[in-house]
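Quick heads-up: it's one chain on its own, the form predicted on its own, in structure tokens.
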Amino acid sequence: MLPAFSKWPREKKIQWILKDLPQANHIKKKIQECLHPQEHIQKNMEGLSENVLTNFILPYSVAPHFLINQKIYHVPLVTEESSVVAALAKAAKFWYTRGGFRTSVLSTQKEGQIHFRWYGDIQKLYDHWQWIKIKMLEATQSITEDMKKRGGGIQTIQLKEKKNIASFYYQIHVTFDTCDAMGANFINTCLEAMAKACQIYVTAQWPCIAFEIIMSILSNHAPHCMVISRVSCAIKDLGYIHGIAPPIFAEKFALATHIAHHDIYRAATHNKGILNGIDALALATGNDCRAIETAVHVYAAAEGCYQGLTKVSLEEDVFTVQLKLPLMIGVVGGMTRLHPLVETSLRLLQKPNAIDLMQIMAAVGLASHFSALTALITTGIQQGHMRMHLHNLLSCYKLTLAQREKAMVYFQNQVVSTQAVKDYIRKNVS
């Protein structure tokens, strides 16, 4: 074991990690190439994580002209997948002339739990519940003071019996409004203070009854932090899409959505198409895409079977696609203060509050889905996807600018694949 490895200077860490590796100098050069030239920014980056060696750089892109609730946004995206950006830009352009995206936030409540065991008569806790709640709220006063000033804080506190899960097991279920913050640290700090206050009260009242706190933690299940996004137009106004007549396209799109509601294999990829866009915007705005994905997938399985998250209506010759999903996100705290491009992203989005960003993110998710499903039911996903990868495939070979441009022209009318590029290079590049 290494004593205090995390305390070592970055250079010492790099030397130790590379000391027995082949091509250590080459690796070290690559590590150094990705360090930020401005020392204060590099220090900020190193403060974001533990045992930092360098920075892992991803493209920072934009999908322009998203019309959301009659307001135009140019959406920043962080992703290595060029087809995601292209798909979003294409969907934004398509719906710009058809009314754009309509969004609304249904609720913003977040939740956490104190898990505990109580080996006495549960009625004792119920009889003292109001006093226990008072003690728990008193314990969080200093934590919640600023949040209350912004209109948030602790909303409700409930005692729940969960003996069906384990013997003597109960929960204290707490709901929160965290305003413009995602609120994970705020919620967890509150819960731990509340658990301690509960422990003190119960131990003082019933010293002979065992009371055991198991854990105190927020939940990433967010069924009461919901947003809806929809697009809609007359079926005839869809126009011909890749040569397919509007009624046929609309019916096929609806059938593909129906399949995702009843087939788990299709549902998984259906929802991944939504998250392609959401994750890219989440990264650009400093939000936790892992927490977002967890909440989305749990919600998709809320009815006991994993399902696609979108719905399609073809009533009265109107084509409507709707996406409803949970989004636990924030625009203050954490990365918004530390990462310079997160602040830039929020400025590009005209300094949204959390509710605004929920709606923008839901619209982006729907746009990502619309482009993906449109490709699937028309040309197939690979035609556009692989064409976007042509640049990357050609970068694997040492080509002159003229050779690259000639290859790009050649593949304008050809199917792009790894093998096709390899064959072209073998035949045309000496």
The other form holds:
2 protein chains.
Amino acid sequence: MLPAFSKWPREKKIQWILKDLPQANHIKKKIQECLHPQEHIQKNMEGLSENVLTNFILPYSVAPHFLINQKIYHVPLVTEESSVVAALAKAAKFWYTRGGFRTSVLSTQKEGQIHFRWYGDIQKLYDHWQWIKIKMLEATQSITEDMKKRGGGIQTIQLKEKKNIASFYYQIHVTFDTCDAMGANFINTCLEAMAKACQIYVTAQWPCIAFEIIMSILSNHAPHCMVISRVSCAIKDLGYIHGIAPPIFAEKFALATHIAHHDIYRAATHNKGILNGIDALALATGNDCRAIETAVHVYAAAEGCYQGLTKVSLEEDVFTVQLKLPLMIGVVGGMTRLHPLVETSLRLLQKPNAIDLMQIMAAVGLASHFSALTALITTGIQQGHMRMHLHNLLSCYKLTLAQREKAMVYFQNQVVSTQAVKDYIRKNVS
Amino acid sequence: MLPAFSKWPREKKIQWILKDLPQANHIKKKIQECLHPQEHIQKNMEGLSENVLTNFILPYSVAPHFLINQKIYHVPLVTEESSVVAALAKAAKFWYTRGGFRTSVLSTQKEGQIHFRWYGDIQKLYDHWQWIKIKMLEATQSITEDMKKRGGGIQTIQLKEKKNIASFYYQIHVTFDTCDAMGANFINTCLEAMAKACQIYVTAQWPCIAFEIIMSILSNHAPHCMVISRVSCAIKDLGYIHGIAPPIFAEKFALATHIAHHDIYRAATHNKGILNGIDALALATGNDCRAIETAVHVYAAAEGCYQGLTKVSLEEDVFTVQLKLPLMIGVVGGMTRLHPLVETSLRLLQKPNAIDLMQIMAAVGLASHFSALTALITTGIQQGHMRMHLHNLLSCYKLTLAQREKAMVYFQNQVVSTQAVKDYIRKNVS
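Next up, the form predicted together with a further copy of the same chain. The previous block was the form predicted on its own.
Below: every chain and molecule of the assembly, starting with the one above.
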């Protein structure tokens, strides 16, 4: 084992990790190539995590001209999937001339839980609940001071009986408004202080009855932190999409959405198509993609069976697609001030607050979904996707610029697949 | 609107995006600072996506000394969350002396669907099913040729009645073995070719009966692509963990896991703790985190209510934690060959095949979960997390090295919070 590996200087760590590997020098070169040339930026990156060897780069893109609530945004995106940015740019363009995206925030409440066991009569806790709450709030005073100034803080504190889950088990369910922060650290710090205060009160009051905190932590299930985005136009104004007449396209889009509502295999991929866009914007703005994915998927499962998150209406000859989902995100805290590009992303978006960003993100999710489903029900997903991926496939061969261009021209009218590219190269490039 | 924005050179795109923004020069500088100094690496990154302005960097870290099936791995990780790498390194160290992680792959089947409507008697399709299948397989011959050589390809093709979802609606459910590739492109290309072949056969056979393909696409629900990881030791060998005696720790860990099995608010965050580690390794190895997140969360919801994915057993005085989850990942295709560090990650892991990587990833998921839950039920999550985050909080102030060191020393025995750091700076740094 390695004593204090995390304290070693970067170069020593790299040396040690590579010591028994074949081609260690080659790997070392690759690692060093990705260090940032500016020492202070590199230092910042190393501060973000532990045992940092170098930087991992992903393409930072932009989807221009998103019309959201009558305002134009150029949306920064970080994704490795070649077709996501193209899909977003396409959807933005399509809806730009059809009223754009309409969004609204329904709620911004975040939630956390203190899980505990108490071996006494629960009525005792209910009788003292007002006092316990006061003690818990007092314990968070210094933590919440700043958040309160900004209009946020702890909203409600509720005692819940959960004996159906385990004997003597209860929860304190707390709701929060964390303003422009995602709020995970704030919530967890509050909950831990509250748990301690509760424990002190209860054990002082009933020293002979066991009271035990199990854990105190925010929940990534966020069904009260919801946003809606919507696109809508007269069915006839959809125009012909890849040769498909507007009413037929609209009906097929609605059917595909209906299927995702009832079939778990399809629902999974339907929702992934929404998250492809959302995660790209979340990364660019320094938000936690795991938290976002969790909240969205858990919400999709919250009614008892996992469902697609969009709805389509065709009433009165108007085509409307609506996406409703939880988004627990922030524009301050976390990486915001430390990362060299997160602040840039927020500037590109004209310095949104958390409520603005929730809406932009919901629009982006709907856009990425709209393009994906449109491709699926018309040309098939592979035509566009593989055309984007063609560049990657060709990059695996050492081609001259002329050879590459010739290949690009050839595949304009051909099905692109890994195999097809391989065959083409074998036949045409010696 | 912008004609052919995606074709513009990078500098023109940047200029245009920034034209109406305040401090455009400052933003431009930030964007340019993140370009890779080596032109060919930058070109490669730009090929990965569309409308690329620059690169987004994330720290590339390593968690050393993971003992998995008696073999040692140094695990590459890409994450912005400061505590994830520390948590993984800690769990690796803890289990290293207690037998390490045991993993096994249960299945590697991937699935896709052709959704269609057929207005005739379904018996007709059943009667011709053998012929239709042959036509569909013929249509994929050139696509699957290479995959077959590697031992993979199409496994089963099944016709499913789905009239309960919509009138005249059916599915062709196809299963695949995609060997070392994640396989999304392969599966989608196969399905689209199969759908076309099916349509040609059916419309030739029954030209007067409408047959309509709705869509053809892989599913990100992957309940037959499963891996298990497990840690286990005698309860007494757990030792005192943050002052908590082994049997008490074990019982509390089991209780917390039981709660995550029955409470959706807790289940969400329980599973997020698993994915924090998994996504970090997935990013480092060029895998699609949205696909992984989708499969894991949908599987957690597949039994009708969303549940935690781990199980704990305390039988015969042995503490065992087991994680069972789907992982649809690959070690070839996608970004593997194009990204400057993905290949490096695979080399650090001693060139795993997809089955090896599934297991390493499942061990990493279990490790990140174990550290998170251990912190939660002992010291609380914030002690370790905020200590990691202290660096970030201090970086928001312009401190000299001496001031920073003094602050670090001060907070060794203090609760770290955004507010506490702010107060400290106000009082101690003029």
